[in-house]
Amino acid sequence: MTEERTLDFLEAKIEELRQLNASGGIDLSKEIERLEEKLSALRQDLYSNLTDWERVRIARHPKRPYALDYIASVFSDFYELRGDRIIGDDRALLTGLARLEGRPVALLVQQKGRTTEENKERFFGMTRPQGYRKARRTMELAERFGFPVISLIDTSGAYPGVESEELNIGGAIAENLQTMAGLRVPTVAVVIGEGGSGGALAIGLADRVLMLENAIYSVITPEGAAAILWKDKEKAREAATALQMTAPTLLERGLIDGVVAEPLGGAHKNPATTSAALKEALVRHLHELEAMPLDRLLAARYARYRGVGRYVTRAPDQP
């Protein structure tokens, strides 16, 4: 039995004992306490020094909270907006209006499915052109009414099918980037799980970019990079390290603005704690952004993205 299976077994056993204890007749509190101490120690040992590949696995964990879970726990009065007014709706990217501690905000969120049927409906969280155009429509609406824009990113990438190419997926992403660059309202993006390539960036060009502690953000998946670089998808572990795609590394590189802490083992271990941390971070960053004059906000956004990456210019005759 692996350490992860041992954790699952202990969690199930503790829950079983709690139910028996609640039913009365037998006092199991000491046994529950003993198992909880053992579980806590095992979690600390297993999750305190995660490798990049282990964080990738946690970011993709099927029980990890998805965008709709955070909408329910962090926001209130969510009102969904559907359709791009050209082709139709896309269920992988949801948009709408909500309140964050009473403050109206516009939401752009990518949603994966938990069941086979839901994944078919949501294209496994991979957005199509109509989804990105719907997002742009919502951003323009938010700008008109002065609502901040919040993005929750969770996708392995934009949908790569023939349909997307026929409907100009590249153009839809480019239009979103142009729109976000010039939005005259504060914007915050949070990578809550996977942040894959242009599919994530299309709603992620924000004034502040945050990541949950075990989220990942990269131009390509580890498997895709391994297939290109080594012609071997089994090299995904090595690719995950080479891509420098984890939240702590990206914060150190200055590519994101903050890391939202997760419970040991990942957000799915205690969704309520993760939601509270996410809400605190969103409120704090929005408060800072809204305190900035508009011209300063736009100038800072321009400088931020002009400053991404490094290059050196040389004269033609220099080696």
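Numbering follows the first chain given and starts at 1. Bear in mind the structure is a predicted one, so any value in this text is a computation, not a measurement. Just so we're on the same page, rigid core means the largest C-alpha set that superposes within 1.5 Å between forms. Compared with the form predicted in complex with a further copy of the same chain:
Relative to the superposed core, Leu298 undergoes a C-alpha shift smaller than 2 Å between these two forms.
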Given for the second form:
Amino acid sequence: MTEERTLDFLEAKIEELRQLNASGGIDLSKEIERLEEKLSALRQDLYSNLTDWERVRIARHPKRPYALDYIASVFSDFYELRGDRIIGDDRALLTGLARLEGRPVALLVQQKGRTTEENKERFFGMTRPQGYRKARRTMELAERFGFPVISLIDTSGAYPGVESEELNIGGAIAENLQTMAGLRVPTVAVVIGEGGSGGALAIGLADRVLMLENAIYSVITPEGAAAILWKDKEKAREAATALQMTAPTLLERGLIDGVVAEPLGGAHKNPATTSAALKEALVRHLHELEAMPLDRLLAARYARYRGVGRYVTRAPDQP
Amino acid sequence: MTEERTLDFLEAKIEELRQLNASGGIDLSKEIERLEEKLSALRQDLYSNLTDWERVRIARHPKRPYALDYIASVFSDFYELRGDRIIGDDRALLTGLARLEGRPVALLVQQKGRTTEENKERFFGMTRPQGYRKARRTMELAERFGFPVISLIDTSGAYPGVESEELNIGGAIAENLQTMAGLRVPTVAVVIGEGGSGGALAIGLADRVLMLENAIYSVITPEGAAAILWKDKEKAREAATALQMTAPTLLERGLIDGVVAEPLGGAHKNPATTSAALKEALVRHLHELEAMPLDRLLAARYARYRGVGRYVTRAPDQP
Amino acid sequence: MSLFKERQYLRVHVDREPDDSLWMKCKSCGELVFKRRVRENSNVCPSCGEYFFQTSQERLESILDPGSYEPLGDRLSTDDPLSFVDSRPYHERVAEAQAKTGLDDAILVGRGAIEGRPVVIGVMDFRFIGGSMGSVVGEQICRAMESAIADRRGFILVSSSGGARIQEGLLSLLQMAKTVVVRRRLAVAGLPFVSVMTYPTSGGVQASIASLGDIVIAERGAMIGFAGRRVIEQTIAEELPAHFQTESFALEHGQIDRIVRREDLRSELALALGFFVGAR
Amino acid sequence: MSLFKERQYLRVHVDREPDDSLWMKCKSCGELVFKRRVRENSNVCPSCGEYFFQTSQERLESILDPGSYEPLGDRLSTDDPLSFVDSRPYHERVAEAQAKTGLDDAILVGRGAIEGRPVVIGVMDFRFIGGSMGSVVGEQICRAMESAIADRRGFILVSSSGGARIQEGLLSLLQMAKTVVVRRRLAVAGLPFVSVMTYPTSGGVQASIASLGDIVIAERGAMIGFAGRRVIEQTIAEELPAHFQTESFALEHGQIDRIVRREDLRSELALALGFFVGAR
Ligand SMILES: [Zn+2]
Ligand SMILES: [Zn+2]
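Output block for the form predicted in complex with a further copy of the same chain, input the form predicted on its own:
Shown next: the complete complex, the earlier chain at its head.
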């Protein structure tokens, strides 16, 4: 997206002209207006038909708002609950209580780091078993007190390492799925950036699954698929398309329940409007879920996941 | 108990005489009979009024039957279930399914080692967090399928070490207590040797708590109490008495529900009769518990533990 | 504290071509062994004890009582929901796998009996696109558990899978959720689920249904883990422990209940299932 | 990854003798500080921030809204069930502790409010035989939780205990079970329990009620652990890590939710309790 930089440059120039104009020497209002129209048209052109790969890049954009940004803008009174009570406290998956329009909710959020230091602490946003077990503990707390559970998903995947395997990361993910399958409170999961495979699903088996417009959600990273299936890491772009991992496509496929609009160019272009849209979506979906009697909620959750899959029935005598 | 050795020596001599007699040279039947009467009287004398400290020594006797011995003699089809699904598999606390008179039960047993090798593997019979968490997992399995839970307790205490603390051994014990408090199946715990403090109670919060006649059950080891309260490790004997940790006393105090008789001199003198007595007691208590409707079982368990404690009410104006 | 001497994974010869000879040469001990004898011996070399790869059909044969197997309901096949093409089209891969294995997809499910105990069983087949779980495998596992609930039988799943079926995209990831919601129903119904992990049980299968057995058994020679060795080596850039992700590694780290020899699997399952007969 | 710089435990001066002077000298910074000022400041040195020991009465004062405290029901005292004598008789130790502290045993329980939120609270007192839990402490904790259930209030327990009261033998061990069965009722009633761990929270208290909070908070300077340092050093014969069993150790190892400064404890508790108002 080198075009993106050109547009940013043009925007800066317009701003300079605007200041010159304001200083009162000459009247540039007309010219500025025309430049702005041009800029707007170019933006529309650039961003309205994003390729899948461009969305992947936006989903991973270093300036993209992370979970804690939404916690600050969408929720109030975030009260972090730390530790799995067994081994440690993962900093790539945070949990806690907070308020959404005054109403208590439980949060499970995956948090990437921005600095090298922070990335080290947060294992580049990859969740370890400690994080999944903490999430499960917080889910159970939420269930005890009737708090809805909201997950904000943003990880390239569960952390692959010797310690993760020693601590049974697969088992931890499986147990989370089992717990979420039976949780007697409404659950909403939102993929805010990267929804990376089992590492994302481990907090994503929810009544409603939403995605930000430029988030991705996939069984494997494009790079991983390229390496395994194309035997060529350069094919990530093709893989991204083939895997159908973008929000609009997944909504069309019926695999998610809603797409939260982002400003042109991505959430980082205007975090405030993104937060507002996210908040509106969360409130609306929770409102619908809370109107459902518990048994209907659980039955709907069951039906949703029981029904996922595409296959054909073969004739008994087919070879 | 040096007298014990004298008696063992006498017994050996009688056996030698019996063989001489059998070989047919001379008739010693009368003399042998008299010696046996004498031996029996001496034994009765020595063992029928054991001091508390003598019982402590029997409870820790290196030849005393351990949990796996009872598993072999009291139960059939032991099917071990290993691993806490999180960290590891403790070898000082074993769990599994087995049959008691054909009926499936879940077992949680603490196992000491006999050889140096085995003691290293089993951490000298001291349970680690991995063991307590495995026990909890097996309890939950038992609950799902309606299997009664039988605990055989034999530990000087939970393993005190850096790793234990890092893995939240206190939290693991607490969670076991909470799980046992609500377990929707009958539970029986038997102290077969040493019932060491929280490390024992962690599998001991049961509907029925039994002790073998020479087992001990205490808030602290006699040695620990001597060091802390008497500031003198040599006072373990006094501490053992003061702490009231023997089966007959605890039964009298109403803190346990039954004492399983051991042969004179301790279970190791005749493991078979001890096993038979243990089996009879387990079958009888389980039979009684299984006759109770679940709500009454849980109410009785609650009342039992809610009611434990001795205190007086002070007048409001007392200084 | 491994039960067996440490080793790399046992060799798995998945590409055994069908041929008509009556004898085969064991790649481990070099002996010529009678093929029928090998098959009757659960595909374990009668001479040296080496495990040969077992197809799902052979696995069923070695576990179930003779003649007790009865496949479940419909034959399902993928409809290539993403019209996926990588270095070649997915539908071609599937057709080839079907031709090679005689299977519709990477699992066989059916009813049967083990030493007289009625069960529903699913056996995954590594030959079929690495035993990966896509829509068909997920659906068949669910139908098997539903059949177990309907008939009040125990459920056994023998896993052999590299993980999710990439070519079905997010749909395949969601099979993890799908199998788990049904597994929960099996638990609510009070029926036992014995998970048998074989070479390999990994990725999305290990991180969902396979890890949720009431009892989890690993076959000797199994590979058990979530992330692939290569992915981990790239991430941490260090040598992996010698027995990493072997069945003894899993046992040592508390992830499984037991390790069994393949020859003993049948009696092991009968023993385990016996406890649950008439359970609540 | 400690939040605070590593240190040995903060000094706890439990044997502060009552005296009549208006000023005291801070043992940490050496400043002469006005005693009333210290007490109003949650027993934190206004000059250097050092924590001084807080009695249970002072703790209640610093947490609860002024004038809101109302002790619960009966005053209970041990009846020395074992007629226990070690280097001296237990009943003498108790009488001395009662005289020294003005308490009946090692805990105060009552009703009160925190920033207007009604609670039931128990505060243990380390001065009374090391804050150990015998029959009285166990009973009072249970009565406090029962009162919380009756009034539908949240429950707060501030722990400061070396563990079980050895002098009451098995009875004191069983207080672990007793507090836990009642804690379960509190949970079933849908009422929150916030456990506050202070210096020290160890042994049978840490291994039962204190670890079972819906939220577990550690005060800065807390010591948290099951086994005593000396016991561990004897067993493993090695140096313990510098921050072993500190609150930052507990946080790092996932055992607690949060660390709070004593000055912030009141607002922290108000914030936490706020989430549960009107919860199911
Ligand atoms: Zn061979
Ligand atoms: Zn100072």
